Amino acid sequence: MRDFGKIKEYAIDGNTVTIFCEKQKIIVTALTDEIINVFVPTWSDEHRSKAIEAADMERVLAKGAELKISEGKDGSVELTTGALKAVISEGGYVDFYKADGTVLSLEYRGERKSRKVLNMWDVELLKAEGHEVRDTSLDKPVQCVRIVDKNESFYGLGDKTGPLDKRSYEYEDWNSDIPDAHTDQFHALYKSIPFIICRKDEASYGLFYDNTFHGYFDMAKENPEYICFSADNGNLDYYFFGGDTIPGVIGNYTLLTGCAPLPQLWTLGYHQCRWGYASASDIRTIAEKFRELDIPCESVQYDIDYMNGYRVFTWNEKDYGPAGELFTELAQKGFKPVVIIDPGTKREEGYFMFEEGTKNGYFFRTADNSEDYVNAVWPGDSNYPDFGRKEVREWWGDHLKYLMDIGVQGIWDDMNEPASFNGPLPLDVIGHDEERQTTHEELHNVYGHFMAKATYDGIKKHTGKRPLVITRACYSGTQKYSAVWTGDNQSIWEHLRMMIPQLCNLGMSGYPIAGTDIGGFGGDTTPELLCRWIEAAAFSTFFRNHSANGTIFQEPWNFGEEVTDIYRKYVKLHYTFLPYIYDLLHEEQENGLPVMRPLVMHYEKDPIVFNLNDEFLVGEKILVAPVVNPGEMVRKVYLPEGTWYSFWTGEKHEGKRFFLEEAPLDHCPIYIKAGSVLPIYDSVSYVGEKKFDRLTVLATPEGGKMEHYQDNGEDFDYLDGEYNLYEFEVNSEGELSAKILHECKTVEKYDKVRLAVLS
């Protein structure tokens, strides 16, 4: 039980109150009416956030807060804003209420008690049988324990395994590359995003525990009375978000940590990849087959084999030909090169990255600071760039110019947990947080974050275009620099099913541009699994098929004509809805909301959707109910309240009920909400094949209204007003009218806009 003792006094400085307890001070700040920070400086007097940058905080503080501070009858200190009230009472406990007194979240006062009890004999016996036995000790140096109600559900935490609602599960924040098949019981994956959304009947709220050390989340598994965040080191530094609704909470979280920038339009298209396209001939053959079979594709990506001996920023001319030649050839057919980069830098005399990094002290150092730290990855013995330093990030980013100059248009950051072959990096390895020397214990969970930032800044500097960065490892706030995918999944039905809660929770955690490896990365997919996966993934914002060396080739034509036809159908469907996806990402700049959303995000009072794992929304207007079980040809569908129309047939359905829909192998049930108006494009083989000069406005029979955004899809000119913004309205008689809300001369307007009504 944590107890800081009695409150002795408190001091007020603007919107900050410092409460001095007998054992510890607590600093509480109202950043806005709906965002309150609680800071307990047990490790450092500074916040040292990596998720929240100066520009983020300026944006938050510009909103301001109305704050009243008073003293309760029991000696507590109360901070009341226009929306929230925080009460700090004896013991240093912090409780949160709505401004009207409605209880949101109370701190737990009792002792932590686990339902799991193991004596030493049990532990030794389990270990002898080969079982993993985790640390069962409860208290950590940093922890916050909060009471939960029976009606609370919990979302967020990025792409952790398990169902949508994280209640009754436990997780760790320690970025980890674990090759085993990821199950519900996996505690840690590649990402650490310590943000949770709590849905309760009274109102929703959020908690962001900004601590980069090894963290632990117990979501009422240890004890149904509470949830607990704890960490091995660092400060207790957390943000409480009001907002009443899940979208309101997400909006406040992304206001604080930043929204994902608008991507280039082509990056939202289809990507094909395999660890095992081992030559220019392999890449060329795959690219030509996509065009021959009329399956849209933007890139055939380059995995580690394109490098010379896995040395970063080099090119394997022996197998891939002269640098840039293949890129130029395939560019004529619309293919954009995307290449992998790992942080591990080969130790080799004469290799320019090794020489430069060693000379300038750019690598992690051993604990005694006597030499550069060495571990092994793909190139063999390797050093790890100290990405926490600005000069190292700039060095890395400047070397990206070589790749950009030969035609590369996107970078895929991998192995950046960081992964290592000779055991994990010791916690006492030395690195930096900018100029401050620290250890890997603090830096581990933000190593991928710093690498993504280096990559983003380097691409932007040397191309002037919106960077495509894809990262496997990240932390909260990395969404400002990178798209993500869920890492090395497997070709199993469980991982198809897991895709939906993973991507929905990533979206609610601030990552709107995300995807999974379609078909599964490891293992051998089947024709049925691949068909159902492409159907389920058709609205993904990072839309890539990726498989591992040693597995069967996963391109659709390897499974016959029927699979190829189904695959083509759903890739083309994705391109049809590109303008809608792009509109949602434009809106995300303002509201922080993802493209792919769980139903609970917009139907918070409907208990059926609190933990609905096999359906999702695309924005608010499209509902997708993919088949995710083998052999299933009839799909049980739940539609929430309202009226919905089948996208395929126009059939009308009243919501708030279950029904059965036939779902043969080529059919994914998709529904459009009544009153929706959606933008769609004609089919193309790739973005840039021809101008998107025609727009179809798809409406339900009732008609409705929408705003539609259009820019050049490539650079940052839109920030200076170089975009068109339309308002389209369809009345109940099926008549279309249009307004231009914002117009610029450099972005060509549509030559033709036509109306299509679902029927």
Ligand code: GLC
Contents of the next structure:
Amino acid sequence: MRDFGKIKEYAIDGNTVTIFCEKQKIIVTALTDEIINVFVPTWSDEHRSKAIEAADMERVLAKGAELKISEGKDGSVELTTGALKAVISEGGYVDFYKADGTVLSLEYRGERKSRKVLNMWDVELLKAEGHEVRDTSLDKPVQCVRIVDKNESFYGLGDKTGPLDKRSYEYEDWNSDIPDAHTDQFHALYKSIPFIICRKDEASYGLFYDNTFHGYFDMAKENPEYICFSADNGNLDYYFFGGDTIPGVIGNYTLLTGCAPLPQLWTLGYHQCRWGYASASDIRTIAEKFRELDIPCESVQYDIDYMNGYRVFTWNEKDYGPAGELFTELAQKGFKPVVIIDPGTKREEGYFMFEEGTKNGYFFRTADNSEDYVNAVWPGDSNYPDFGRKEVREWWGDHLKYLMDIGVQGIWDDMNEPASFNGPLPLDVIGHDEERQTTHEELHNVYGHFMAKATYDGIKKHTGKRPLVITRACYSGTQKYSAVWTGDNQSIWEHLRMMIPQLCNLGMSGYPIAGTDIGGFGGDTTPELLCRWIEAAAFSTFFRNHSANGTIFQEPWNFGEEVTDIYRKYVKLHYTFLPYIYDLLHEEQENGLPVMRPLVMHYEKDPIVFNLNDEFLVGEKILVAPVVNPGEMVRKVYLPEGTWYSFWTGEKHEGKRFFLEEAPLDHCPIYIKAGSVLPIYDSVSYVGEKKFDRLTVLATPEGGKMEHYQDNGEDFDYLDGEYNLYEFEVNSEGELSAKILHECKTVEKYDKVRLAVLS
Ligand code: GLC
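So the form predicted alone is up there; where is the form predicted together with this ligand?
After this comes the whole thing, all chains and molecules, with the earlier chain placed first.
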């Protein structure tokens, strides 16, 4: 229970009100009408946000807020904006309402009570059998407990396991590399995104707890009456988002922490990878097979095997030939090299990264600051670059030039939780947040964030193109620099099923470019699982098959002709919808909304979809109901309100009901919403094979309207107006008309536009 004491006085400064309680001050700022920050500076006087950078804050403040401050009952202070009201009252509690008085979120005033039971005398026996023994103590130094409704549901929190609706689960934010099969009982995975969306009947709202220390989320598990955020250290610094609807809340969160920038078009295509493609000839064989079998592919990615003894920024010439030679050869066939980079830097006299890093003091230091901190990763004993410092990020970014110069086109940042094979990094290891010295305790959850930022800036500087960065670990705001994948999943049906809630929640947490290892990383996939996985993943924005060394080969042709044909069908389907995916990412620059969306995002009054885990939307216009269970040949499909058409047959379905659709192994049920108009390309072997000079406009019989965006798909010229924006309209007679809303000189317009009507 919090008790900051009575409110003594308050002071107003612009849109900020500082409330002085007897024991603690609380600073409340209305950033916009729909974003209010509550800052309880128990640890530092400044926010010290890593997620919200100066440019982000400038963009937010440019929106402005209409603010009225008044004294309420019992000496409380009320801030009322155009949309929200925050009431700060005795004890230091902050309650949120809509401006019209509707309750959104109240602080819980009672005592927390754990429901966990741990008999201390059994602890050793529990441990002896290998069970996890968790700390069941409740109160943490930083804590906020908020009342929730009985049927309130919760989304966001990044890559956490478990169902779409996080209600009744507890999680931790502590970036963790745990290769065991990720189950619903996992508390933490690779990413920490302390943002939740709360959907309730009156309106949805959001909370972003901007704290990088070890964080804890209890989502009404401990007590159905409240949720709780707590952390081991740091400030209580959180943002309350109005916006009424889930898309409105996400829009506010991404306004504050930034949107994922538009990627290069090819990066959205298909990628193949495996830890264990051990030589140039392995990579060449795989690449050629994709072309031979007519399965589109952009890159065969280079895992750690390409490095010389796992030393970052080196090349294994023995197995891969002279650096860059293979790239040039495969570039003729349209392959773009993407390579992995780990942060762990091998300790070895004479190795340039070790020498430079040591001489300049670029690595984490031990707690007593006597030497560089050492732990082990792939290359053995390694140091950890202190990425929180600009100088270190620039050093790292400049070394990327070596890779860019030999032709690398994308960087995959891995092991950046950071992973460590000799036990966890001690919390008191020394690092920096820019020039300020701090400890790993504060930096752990942003290690991947800063590495991704170093990578993005380095690639941009050396190539001038939109950087492809893929990261495993991240924090809120990393979306400005990197796409993500969900790390080491397994070839199990449970992980195919988990892909849907996990990617939907990542999308709602600001990550529109995300994917899973298709087919599963660890363990051996099966022909059926691989088919169902490529079907379910066909609309993924990071679209990659990846498997671990020691498992069976996971390229489709290893499973025979039927699997290869099915695989090809869905990779090609992905390419035909590439312009739609690209349009959605273009819109995301404005609205912050992901490509892959749970149904609840657009049907938030329909209880059937609050926790619907096996279907998803692509934008608002496409609904996918993949088969995610073994042996299932008939799929139970739910279509929400409205009329829908089967993408495959044109069959018309009325929504708000369940029905059965036959789904043999090669069939993934896909529906198009009535009134949709969608852009479609002819499939290609890779982006760049030929010009996309023909556009198909796909419409349902009702007709409708769409905006469609086109640019050079590579660099930043679009920011200077080098793009075309079209408006296509199809009337109910099936006639197509086009308007050009914006045109430019450098991007050629389509030669041919044709209409296809679903029927
Ligand atoms: C980690 C990554 C995985 C990669 C492997 C070897 O386990 O998550 O994707 O293949 O390391 O680099």
